[in-house]
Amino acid sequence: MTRAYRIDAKLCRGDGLCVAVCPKRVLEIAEGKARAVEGRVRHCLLCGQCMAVCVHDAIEVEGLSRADFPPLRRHAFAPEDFETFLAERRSVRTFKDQPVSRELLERIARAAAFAPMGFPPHSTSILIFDRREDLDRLAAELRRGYGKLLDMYRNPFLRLIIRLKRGAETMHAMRTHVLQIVEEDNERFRERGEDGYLYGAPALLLFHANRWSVAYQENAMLVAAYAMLEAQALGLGSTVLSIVPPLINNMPGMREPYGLGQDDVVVLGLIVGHPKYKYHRAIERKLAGVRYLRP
């Protein structure tokens, strides 16, 4: 798409930084001013690298308002903060009986929207479960399919059928780690009434994208990533739940109650809620690997 690049001559002083930062060459700088190249205008990305760089306000670009450009303010933390930040997040389960308000869940979106993405504007969607109710429907229907999905993994015709629907990888995960949480909680809350899905969370966020989109799973692990930033940052705990999505995506039925239309994928899920316990020490974590590919 040909997009319309409007640059104020009287304020673009050619210093080139928008230039610079273009990664698809749309720019040039032409008799002491900025420019779009003929026949380029139409790889723009869209990112808004020119406009967020040009000192001077001098270039808008249509498609994008520079309402959504507000000035920086520089960050007054050292790194060795932000690791210490880092260091204090925990995967946190269990929540005081206090619900998470609407604005501290706006704020959440509203990082999480500050995330990288494969191509703008956004893919990502979020899907924000906060009243009681609701999230004791799902927590109910997540018992009852997972149920149906034990039933069915203990008959060895059935069992082969999901291993020819769903290949190796997915099997190897159901029978290592999916189907042993799934007994186990549906177990709990036969006994004792426990939520081993939801953890009884206040809140929770699902973040989905329509699965035609480019790096759909790759923009919303990133978006649920700052998310959980956010949440950190404003006190409350939360943690990533990947047992969600999968059951919402391929349950006959479950898409509708939630408004998802048939091409939107849920990729992750976030509990969030008020920490009923405060943690005095870091859990030191290392990754698989790290090397040079020379010494």
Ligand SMILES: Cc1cc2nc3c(=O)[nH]c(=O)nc-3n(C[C@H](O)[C@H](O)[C@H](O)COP(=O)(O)O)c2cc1C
The other form holds:
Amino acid sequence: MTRAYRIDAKLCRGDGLCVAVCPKRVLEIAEGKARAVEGRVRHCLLCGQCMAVCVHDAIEVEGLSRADFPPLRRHAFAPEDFETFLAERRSVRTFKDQPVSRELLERIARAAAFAPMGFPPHSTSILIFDRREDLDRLAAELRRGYGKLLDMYRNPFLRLIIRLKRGAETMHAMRTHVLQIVEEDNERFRERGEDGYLYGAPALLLFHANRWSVAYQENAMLVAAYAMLEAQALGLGSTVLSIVPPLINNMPGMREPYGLGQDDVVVLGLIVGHPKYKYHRAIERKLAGVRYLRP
Ligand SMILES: Cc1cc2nc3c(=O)[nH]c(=O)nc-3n(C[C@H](O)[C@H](O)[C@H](O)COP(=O)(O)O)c2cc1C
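Form predicted in complex with this ligand, following the form predicted alone:
Below is the whole assembly, all chains and molecules, this chain first.
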């Protein structure tokens, strides 16, 4: 798509910062002022870096509003502070019996929008559950749906159908991971009334996107990660949930009540709430591997 660039010649000093920062070489300096390079404007990603880097506010890209470019406050924390913040994060599954205000939920959504995306604008949407009855209903649906899946899996014929419909990877995940959890979670509810899916959390965020948008899964995961960190910054606890999406995506009749269309895919869930307990120790983990290509 071809975009228009408004460059205010009175403000532009021709310093070339916008030219240097543009990832698609859409801009150039001519006669001491910035301008769009003929024939390259269609490559514009709408990343807005030219507007963000210009100290004189001389450039505006069509489709981006200056109002969406607030001045940056320089962060005042040392890297160690950020690393401590990361070390403090744990998956929180026990919550105080206290709702999360919509002000906080909206703050999480706003911060999550700072996540990078494969191609602007964002393809990720967030569906927020923050009413007890809606959360309880969804938890009941999960128990019912996964209970049904468990029954199907125990039948060799139906197991073959699942294998053919969903493929070897899904089958492997089910056998090694999902069904064991589901069996335990459903039993836990039967015996003690405990919700092992949503953990009785006061809020759930579902990150979803249209399956035809570029890199929609990766985008949604990054948005969820940012949301998780913002929740922590706000003193809340959260846990990423991958147990929720498959049922909503695959069970007939699960999407419509939540206003999700046929092409909408729920990528991840995130439960959020006020943590009941404080941790006094971090846990040091190692990634599966870290190596230089050339030692
Ligand atoms: C992609 C992903 C999916 C997850 N799905 C679930 C889930 O369905 N249920 C759950 O209780 N925890 C889930 N978790 C949380 C992990 O169990 C947790 O992050 C892991 O045990 C590490 O613990 P920590 O987050 O406290 O460091 C998920 C985490 C990730 C990253």
